[in-house]
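Quick heads-up: it's one chain on its own, the form predicted on its own, in C-alpha cells.
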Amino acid sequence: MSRADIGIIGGTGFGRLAELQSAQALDLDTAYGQPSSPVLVGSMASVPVAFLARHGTPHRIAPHRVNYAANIAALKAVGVRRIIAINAVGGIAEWAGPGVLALPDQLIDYSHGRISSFSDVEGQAVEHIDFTDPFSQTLRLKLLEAARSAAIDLHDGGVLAVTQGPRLETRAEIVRLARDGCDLVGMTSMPEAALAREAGIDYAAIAVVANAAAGCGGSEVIGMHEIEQTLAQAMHRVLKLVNALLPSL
C-alpha cells in the first residue's frame, strides 16, 4: 500500500487535488467506519502526499455527519504523521474579510452529538489528551515561513468557533461568538482536530474567509453564489501556499 507522511483533507472547495501525481485510490475501511473519500496517495512538489476530501466526492456529506474518526485513523494507516486541513469559514473579525487566508492558533467548540473522541468507540481505551493548543506550532511555523517565501498574505492567529451546521449562523449567534472572543466561524475542525491529536497526528488548519458572518461586514444576506466564488478565487492561494509547504516538511 502507497505510504505519505502528509496528509492534506480537504473542505468545501478543495474536494479534488489535481495536482497530485502519479496518485492511486485507496478504499480503506477502519474500526470506526468508511472515510468520506478514497484516500488519493501521490506525490505533490516531489513530496508523498495523501489526500482526503472531508464532504465526499462529490461534496454531499454534511459537516455533522462527516465520520472524523474514521478520516483520520484512514490518513494514519497510510502513515501520515502531518495534516494540512483546509476550511472555509465565515469572518467576525475586522480583519477577517471575504478571501483572507488564515492560521488559527486557538478554537472554540460549540458542535454536538458528533464521535468526538476515539475513545466513544467500544472496548478503546481512555485517552485524556492535553488540547492546550489544538493546532501544531510546529506546522503553524512551517505555514507562515512559506507564507513569506512565496508571498502570500497569511494571518498568524485567530480564535475559530466550531458550530453545528449545515446552516449558517444567526446573527444574534454571531454577537454571542464575538463576545466570546471568536474571530472565524467554520464546521469541520472539531472533532478533526482532536482526533489528529489522540492520533499522535501533527495538525494545522489553513481557514479560508468565504464570507462575512451574519451581521458582520455590512450584508444583510450571505449568497451561496458570492461564496463559491470567493472560495475558487483563494483556493489557488492555498494551492500556492501548500506547493511552498511542502519541500519543507
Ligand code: HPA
Contents of the next structure:
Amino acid sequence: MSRADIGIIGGTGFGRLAELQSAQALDLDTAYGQPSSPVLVGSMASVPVAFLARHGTPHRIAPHRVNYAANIAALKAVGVRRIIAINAVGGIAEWAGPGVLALPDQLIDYSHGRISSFSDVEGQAVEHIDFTDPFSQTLRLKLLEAARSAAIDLHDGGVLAVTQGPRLETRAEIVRLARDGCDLVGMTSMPEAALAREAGIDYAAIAVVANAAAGCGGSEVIGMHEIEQTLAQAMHRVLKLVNALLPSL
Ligand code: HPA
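Other form of same protein, the form predicted together with the ligand, not the form predicted on its own:
Let us now look at the entire complex, which starts with that chain.
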C-alpha cells in the first residue's frame, strides 16, 4: 500500500487536490468505521502526500456527522505523522475579513455530541492528552516560513471557535464568541485536532476566512454564493502555500 508522512484534510471548498500526482485512491475501513472519502495517496511538489476530503466527495457530510476518528485513523494507517488541515471559517476579529488566510494558535470547542476521543470506543484505554496548545508549533513555524518565502499573507495566530453547525451562528452567539476571545469561527477543527493529538500526529490548520461572521460584516444575511466565491478565489493561495511548505517538511 502507498504510504505518506504528510496528510492534508480538505474542508469546504477544498474537496479535491488537483495537484496531487499519480494518486492512488485507497478505500480504507478502520476500527472506528469508514472515513469521509477514499484516502488519495500521491505526490505534490515531489513529496508523498495523503489527501482526505473531510466532507466526502461530493461534499455531503455535515460537520456534526463527519467521522473524525475514522478520518484520523485512516490517515494514520497510511503512515501520516503530520496533518495540514484546511478549514473554511467565518471572521470575527477585525483583521479576519473575507479571503484572509490565518494560522490559528488556539481554539475553544463549542461543539457537542461528537465522538471526540479514541477512548470513546469501548475497550480502549482512557487517555488524557495534553492539549494546552492544540496546534503543532513546529508545523505552524514551517507554514509561516513557507508563507514568507512564497510571499503569501498568512495571519499568525488567532483563537478559533468550533461550533456545532451546520447552521451559521446568530448575531448574539458571535457577540458571545468575541467576548470569549475568539477571532475566527468554524465547525470542524474539533474533535479533529484532539484526535490527531491522541494519535500522536502533529496537526496545524490553515483557516480560510470565507465570510464575515454573523453580524460582523456589511450584509445582513450570509450567502452561500458569496462564501463559495471567496473560497474559490482563496484556493490558489492555499495551494501555493502548501506547495511551498511541502519540500521543507
Ligand atoms: N461560521 C461557522 N463556520 C463557518 C462560517 C461561519 O460564519 N463560515 C465558514 N464556516
